[in-house]
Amino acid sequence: MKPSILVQLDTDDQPSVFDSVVAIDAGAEHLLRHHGITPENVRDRVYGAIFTRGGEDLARTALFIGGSDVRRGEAVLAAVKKAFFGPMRVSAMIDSGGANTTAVAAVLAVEKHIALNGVTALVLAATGPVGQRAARLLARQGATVRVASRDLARAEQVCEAIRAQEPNARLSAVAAGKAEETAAAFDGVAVVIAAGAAGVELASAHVLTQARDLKVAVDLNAVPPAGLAGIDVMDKGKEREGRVCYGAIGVGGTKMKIHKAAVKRLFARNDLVLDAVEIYELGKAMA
């Protein structure tokens, strides 16, 4: 059997050290790191991957799309898939900014404690890459999802984008720029995932005190202050005020396991494309 080769396609000026280390720990025997990847220059990298091995050996080469800009990563993935033809393809995974694996880990943490079908969930800072994916995955599992943002128009755009992917999704855009708006957004909510920028409090202790129906809270911010007041970054299924709480590091262990498992899965076949939904299904099977 030929050695496994992971081609790291990073849209940033330098390849991510984090993604490189995880790839090696996941068992990639050789790692080829490329930076400055764009939809325009990625084709020749793809051709280098698919024209060098044939038959079953194609499964021993795979592509990992990363970088800090999720939109750029998605455009690169589209160009990668366009470069494939017939059996000439290799498996590919996208996890720009860790958005897919983080969102998947957050949703799986929630599902340990509550069935999502029929519940009302709130995603704070839902217009960011992690928030968008968390909202989609929650809706896909049957939750009624409130997509919250300081900018209501942007929240509505996210709802439309998710509906294009999940036609049966039950979504509503809500404003959460002011304390009273955020408090109203929590009314009747059983699940909240806070996916905001580092060091930004999205819901105060006063707001959370009023959220009487809240059962599971996940805060993905690892930098003080917490995105959800009162949640510790290390919380992992910790009960606080009658609610099950997760902090960023509490979710991070699962994120890392899913990331490594997804990289390993790339070498099982030569025709996998692992995006948010596929990575969720992988994580669900591991749970």
Contents of the next structure:
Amino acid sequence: MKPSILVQLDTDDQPSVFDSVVAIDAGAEHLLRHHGITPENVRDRVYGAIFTRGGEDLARTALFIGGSDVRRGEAVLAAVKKAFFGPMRVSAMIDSGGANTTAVAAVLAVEKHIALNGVTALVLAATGPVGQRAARLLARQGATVRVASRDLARAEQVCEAIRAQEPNARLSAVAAGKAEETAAAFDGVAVVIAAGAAGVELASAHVLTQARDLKVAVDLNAVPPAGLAGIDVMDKGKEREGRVCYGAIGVGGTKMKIHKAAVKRLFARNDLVLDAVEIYELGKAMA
Amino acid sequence: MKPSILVQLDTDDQPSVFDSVVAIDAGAEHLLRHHGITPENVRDRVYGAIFTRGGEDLARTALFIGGSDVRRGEAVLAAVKKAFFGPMRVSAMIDSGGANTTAVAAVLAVEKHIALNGVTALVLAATGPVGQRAARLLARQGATVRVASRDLARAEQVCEAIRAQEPNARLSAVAAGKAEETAAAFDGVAVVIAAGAAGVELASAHVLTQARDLKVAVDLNAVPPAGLAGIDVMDKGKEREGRVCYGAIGVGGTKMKIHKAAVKRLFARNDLVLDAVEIYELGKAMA
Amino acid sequence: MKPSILVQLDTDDQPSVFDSVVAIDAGAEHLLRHHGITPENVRDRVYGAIFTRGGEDLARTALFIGGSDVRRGEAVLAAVKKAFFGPMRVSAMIDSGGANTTAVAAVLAVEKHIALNGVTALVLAATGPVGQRAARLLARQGATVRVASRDLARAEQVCEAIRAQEPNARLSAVAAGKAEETAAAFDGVAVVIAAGAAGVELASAHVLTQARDLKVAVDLNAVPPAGLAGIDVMDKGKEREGRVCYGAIGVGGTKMKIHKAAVKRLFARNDLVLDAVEIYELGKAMA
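Show the form predicted together with a further copy of the same chain, please, the one above being the form predicted alone.
Shown next: the complete complex, the earlier chain at its head.
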């Protein structure tokens, strides 16, 4: 069997060390690290991956798309898929900004404590890459999801984008800029995932105390102050005022395990595309 | 014995994934991949290769020059040789644009079916890097070679360049732009190699039918329409109208084997320079 | 135990092949090579190194700062240290321009032949990165050091910089531009290290003959003419006119051994910072 090769396609100016270390720890024997990858220049990288090894050996080469900009990563993934033809393809994974593995880890953390089918869930800052993926995954599991943003129009757009992927999703856009809006958004909510920017408080202690139905709260912000007031970055299933709480580092261990498992999985076959849903299924099977 | 290290010196903006995968499959234990290599900045790379390991270990480090631009690659190779001094050198190979391994594979394909000594061979689009190398190799094996181009003056220049390398070569420049010219160029020709640009027909079905002495035809164009009308890209020794035919993919398997063997060969000693002729000799020994 | 990973942080436009080969020969199993590293962009590289592996595995990742510009390397090292927090750190080494390993090898060469405590030592071209480090290391071992430069003001600055690091150092700045100045600088000197630019003679044969107390002379210039007239680049403990002499290549073997040992040492723990003094201690322990 030929050595495994992971082609790291990073859209930033420097390739991610984080992604490389995880890849090595997932068992990738050789890393071909690229930076400055664009939808235009990725085609020849893909050709180099699909035209060198044949038959079963094709599964020993795989692609990893990363970098801080999730939109750019998605454009690169689209270009990668376009460069494949027929059986000439290798497996590919996208985890730009860690968005997929983070969203999956957050949703899996929630599911340890509550069955999602039929519950009402709220995603704060749901228009970012992590929030959007978390909302989609919650909806796929049967939750009624409130997609919250300061900007209601953008929240509506995200709902539409998710509905295009998940026709059965129960979604509604809600505004959550002012405190009263956020308080209203929590009404009847059992699960909240806060996916906001570093150091931005999305829900105050007062708002959270009023959220009487809240059972599980996940805050993905690692930089103080917390996105959900009162949650510690290290919280990992910690009970606070009757709610199970997770902080960013508390979710981090699962995120890392899923990331590694997904990279390992790439070498099982030559035709996988691991995006949010596929990575969720993988994480679910591990749990 | 120290681990083998291949320093990949690529003249493009991104290092070739193709060359890297082949190097790994050839057994290179470590790859040091560089892009944006120029004759100016390559010197310090060479110094890093020759001043770090001594004695027999020097043979465990080697250089591979690649990238899409063959002229640039040749300029880098010249700078590499200039940076060596005395016994302080490592083995180096150039295969920019795959030109060497492609030309060698084409000529070896021909030689499976006909002895070149004394035959008349035609190279279409002979002024490009692959064509020029194919013409040279055919001439070295004793063929009388017609070096064809739309531009007769450029064909003449290529003949002169080859004669400077191979004083005994039997070469003539021929114009092959218009159909009549191409038809005339085929007169008495037993072997043709078409080395033109992707998707450009160099000889029509009519011209080929008229080429009565033609026995072996190799078309290196992988993108339809074929360079030699009627040849399929997958042809590999396929008989068509009494001629043995090869298409680009039909030649590709041999090309890949030669590429791998050449990389492996680099680590046998520390003083090899593998360019067209040396790679041909290597391919010949494998056949 | 996880595979060892060395993150090569190079401040030049191309990562050093020299540093990579030495790292591989020191046993680093994976190299993550970066070029164009600045104090600004290094932080995310450090985060990738410290946030991926935990516990004892943290010692299996390390950082190497290199590149031709020592000042830039030092600024990167400062930024690296700033990015660490608490126990979240990995070991790091700086050898930009080979300055640390060269200065250490030079001082260790001297100490094979003379005990430094109490002797008078002269460093020519002491304001450069190698010279400054050599002066510091000599002073730490108890020598009275003359810090020489064509520019006395710059020599004074270097003395102050060293005193800030080594409060007990016995140092004086001396001008050594004109021949008379250099001759005077040698008065009573038992040890000289010449750390000047390639191909620049710092002390003539005449000046050296007059230096009656001189016992050990090290010239780190590899390009003729020699920095100390009469020393051959290959000299390695060679006696010339009653003095023990070392040339650049004569010191090179020790330099390389120290470089390799230092890289290997990085993986022993996760909290080492190997700069001039630490590398000296390591080299001393090997001698």
